[in-house]
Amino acid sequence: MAEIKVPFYGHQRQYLSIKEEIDSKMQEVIMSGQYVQGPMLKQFEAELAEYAGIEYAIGVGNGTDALWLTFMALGLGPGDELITNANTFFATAEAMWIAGCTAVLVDCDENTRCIDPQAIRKAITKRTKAIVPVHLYGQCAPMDEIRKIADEFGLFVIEDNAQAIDAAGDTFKIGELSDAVCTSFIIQKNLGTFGDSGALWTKHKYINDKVRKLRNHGSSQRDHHSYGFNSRLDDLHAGILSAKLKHITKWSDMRIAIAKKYDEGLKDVKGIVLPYARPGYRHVYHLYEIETVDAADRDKLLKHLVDSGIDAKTHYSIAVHQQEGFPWGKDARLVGPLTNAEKNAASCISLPMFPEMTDEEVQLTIDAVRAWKK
């Protein structure tokens, strides 16, 4: 295996860049003696709500839990259909199954790779209860169009925002046009902690109140319980996230600047397609995802990059409905064709992307891509 010249992640670099802030928060939590549902969690939830410009934010165990707890808080369950795109991480559909719902998978837009509103419209039946758009790779789905469809048919909208914190549309903010927003804070995300955690934010008090009970064994008062679960964002992770949250816009800007360098350096390379940023949208490049024109070239290019010391990867290289464990039957429904989603999965490659990348690392990656097939 070739020596890695360009890593895919920069977790240690990011920690070192704000080490004193993170260490201070962790010490504050440790010395408080309150590590679960303590004051640091409450502080971070308040900070996250203020950042999102939304009334309520609730920390939970991970992004998957954020989704299915939201579905349950909305009363969604067996017999209810939820629409999402087929080219996403498996957890988006998995959360629907955990809640007892039917996942309805539709195609994505051929340019943005986010869910196609026209595909949503074609998938709606009398059993449809919600739309779950995924803000893929760091770019918002077209929420204004999705909101219009939801209003027309009386549907909930729950945003899967695990990949696009700090993104925005041209006329909307994330959370402005939905019932709830769910996100993950696993370390790989643009805002990540040193392990698993997640959150959701919402403008609806009833969702806030229900999720807070569900995440804590059905309890909102000590020793009083009803049906619930154990899905809590602990205070140590909340402290780390609190330290990082104030830097997220700066880090997003750094990602955007790196993406522009990639765009310029790779714009004339034959055989690949570069990411499409919808005009007017703030694309924060959780992933810088290229595609090979010929899907058969994907693995060849990926091997070339890895052999060149570039730690490139694939993300969601098997569409949800093409997974071996996909539950065919009453738990899922496909509304096809799913041409764009399947092409995206079969031809995608993620180039290294993190705010602390050096100019040299960006150029090494560009040079390696350009050297392909020469």
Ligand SMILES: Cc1ncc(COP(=O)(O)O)c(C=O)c1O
The other form holds:
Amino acid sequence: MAEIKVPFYGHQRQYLSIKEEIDSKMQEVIMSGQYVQGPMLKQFEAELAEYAGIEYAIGVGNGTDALWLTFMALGLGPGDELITNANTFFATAEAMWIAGCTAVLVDCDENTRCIDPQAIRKAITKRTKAIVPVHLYGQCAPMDEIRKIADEFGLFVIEDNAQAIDAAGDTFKIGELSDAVCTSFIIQKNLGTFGDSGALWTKHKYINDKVRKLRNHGSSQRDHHSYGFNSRLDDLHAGILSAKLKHITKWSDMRIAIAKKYDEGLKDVKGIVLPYARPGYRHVYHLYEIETVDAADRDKLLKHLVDSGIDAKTHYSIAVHQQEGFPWGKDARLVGPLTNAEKNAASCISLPMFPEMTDEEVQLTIDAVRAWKK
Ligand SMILES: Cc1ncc(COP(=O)(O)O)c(C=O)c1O
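Now the other one: the form predicted in complex with the ligand, given that the block above is the form predicted on its own.
Once more the chain from above appears, this time first in line as the rest of the complex follows.
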């Protein structure tokens, strides 16, 4: 294997850039003696709610839990259909199954790779209860169009925002047009802790109250329980996230600046398609995802990059419905064609992207893509 010249992630670099702030938060938690549902979690939830401009934010164990806990809090379960795009990380559909719902997979837009509103319309039945748009790769789905459909058919909207904290639409903010926003803080996300955790935010008090109970063994009062689970965001992670949240806008801007350099350096390369950012949207480039025009070239270009020391990857080379054995006895429905989702899976490559990338690393990556010969 070639020596890695350009890594895919820069977790340690980011830590070193704000080491004192993170270390001090961790010390504060350790010395407080309260590590689970303690004061740091409360503080971080308040900071997150303020950042999101919304009433309630609730920390949970991970992004997948944030989704299914929200579905459960909304009373969604067996017999209820939830619509999402087929080209997402597996967990979006998995969360629907955990809640006992039917995952309905539809196509994405051929440019943005976010869910196609026309495909949503085609998939609606009497059993449809919710739309779960994914803000894929760091770009918002068209929430204004999705809201219109939801209002027309009386549906819930739950945003899967695992990849797009700090993104925005042209006329809307994340959370403004939905019932709840779910996010992941696993280390590789734009706001990530050193391990797993997640959160959701909502304007609805009943979702807040229900999820707070569900995440803590169905308990909101000592020794009193109803049906629930254990899915809490530890105070140590909350401290790390509290330190990092202050920097998220700056880090997003750094990602956007790197994306601009990629755009400029790669714009005339034949045989690849660069990411499409919708005019007026704030795309925060969780991933800088290119595609090969010819799907047969994807693995060749990927190998060329890896052989050149560029730690490129794929997100996601197998769409949800293409996973082996799909749907494993779970309840699912495909409303095709899924042409764009399948093309995306077959031809996607993610170039290294993290805020602390140096100019030299960006240039090395550009040079390696440009040096590729079909
Ligand atoms: C789009 C999407 N949804 C859900 C998740 C699940 O988050 P987690 O891994 O924290 O459970 C992720 C990331 O992992 C994701 O990228």
